[in-house]
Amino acid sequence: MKSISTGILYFLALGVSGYAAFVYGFLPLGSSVAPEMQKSFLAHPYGIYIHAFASIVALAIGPFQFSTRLRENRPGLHRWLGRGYLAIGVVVGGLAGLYMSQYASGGTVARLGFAVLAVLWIYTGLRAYLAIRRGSVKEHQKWMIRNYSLTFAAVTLRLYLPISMVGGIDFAIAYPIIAWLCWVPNLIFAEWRCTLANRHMSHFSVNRH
């Protein structure tokens, strides 16, 4: 079963990475968007291509970082992806969001979803690397599962889209509430996962005294 939902993990972090570059690398920026989202880009290009080429280096890498292999057989590997994962992903991608999303189609319930989640994604990764440095390496990982969920929000955005599409909302219905459904039950997930960890190290400590 780990083995499924890590591959599914790759697949759809890959695939959209993948998918993403081709998009904002050869075709016309907004081309693959709403009507009402492409006036924002194309009004402010340099913060959307910033924005989106930034988190494609966070959203490629961050499956990798989770490898227990990596991590031990190449942890030099695993820092400087990790350095690269923060510092141009997360810190470039999040402050480069957090300025589009002041021009975000959907109003400003829209723009506000946007701005947290921008603002937790860069706090988030801010935490992790702080904990590191300190040599916490399992409060280190529960700050990184939180930020990578919001990394993710970038798949789970893309999903969400096309269904309220073909289920026939309205755009102005819709991308106001994937806006925050986008990423808000991700961080929920996971709060879940880091919840399940503390009881499986506290488990682990009762036993062995």
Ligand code: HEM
Contents of the next structure:
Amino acid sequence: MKSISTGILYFLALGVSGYAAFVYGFLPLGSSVAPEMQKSFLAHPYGIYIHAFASIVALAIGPFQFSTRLRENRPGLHRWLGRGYLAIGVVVGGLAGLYMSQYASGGTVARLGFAVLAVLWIYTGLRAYLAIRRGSVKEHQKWMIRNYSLTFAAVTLRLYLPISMVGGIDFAIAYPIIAWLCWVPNLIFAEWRCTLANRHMSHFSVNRH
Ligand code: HEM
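The form predicted together with protoporphyrin IX containing FE is what I need now, so please give it after the form predicted alone.
All chains and molecules follow, beginning with the one already shown.
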């Protein structure tokens, strides 16, 4: 069961990363999005290119960082990938995402959804970094679970959008909802995983004493 969900995680994260890298690397800017969005991208090409390429780094690196095997066998690689994930993906991608949020389609509700997501993305990344600098591995893991659940908004957004289109929901109605729906449930799921990890840890320490 665990290997199936891990496989799905890699598939979705690398699939969306590859798709975005192809579309933004090889196709004219905005050719894959709604005309309203394309207009805003063409008006802020640096913002969207920096956001897309930096954030891809986080989405693509993330799943490997959760691999216990990689962390135990190649701790140096885990550290370097982690630095790239945080510095390029979360900080650069998040700041550019925050910048682009003011021009997002879907009006104030959507803009606020993306802006809060960007701030929380950077905040959870910073907490994860500070935790590991203090040597607190468990805290680092929990903040990273929260942080990657937010990175994963890039995947869930691209699942909900086509679903809303198939469901015949108008883009103007669907997009502001999806700007929140793409990350709030992810974060709730991450909190639940952190609680489970906590219980497991206390159970473990009870059994050890
Ligand atoms: C987690 C924090 C993130 C925030 C706050 C954020 C924010 C945004 C915003 C505001 C836009 C413009 C949308 C519009 O104009 O309507 C956008 C577009 C985009 N973002 Fe993000 N984003 C995040 C994560 C990611 C990640 C991890 C990726 C990695 C693939 C990504 C890739 C893209 C791409 C490729 C676009 C262009 C639209 C498209 O082709 O679908 N974003 N993002």
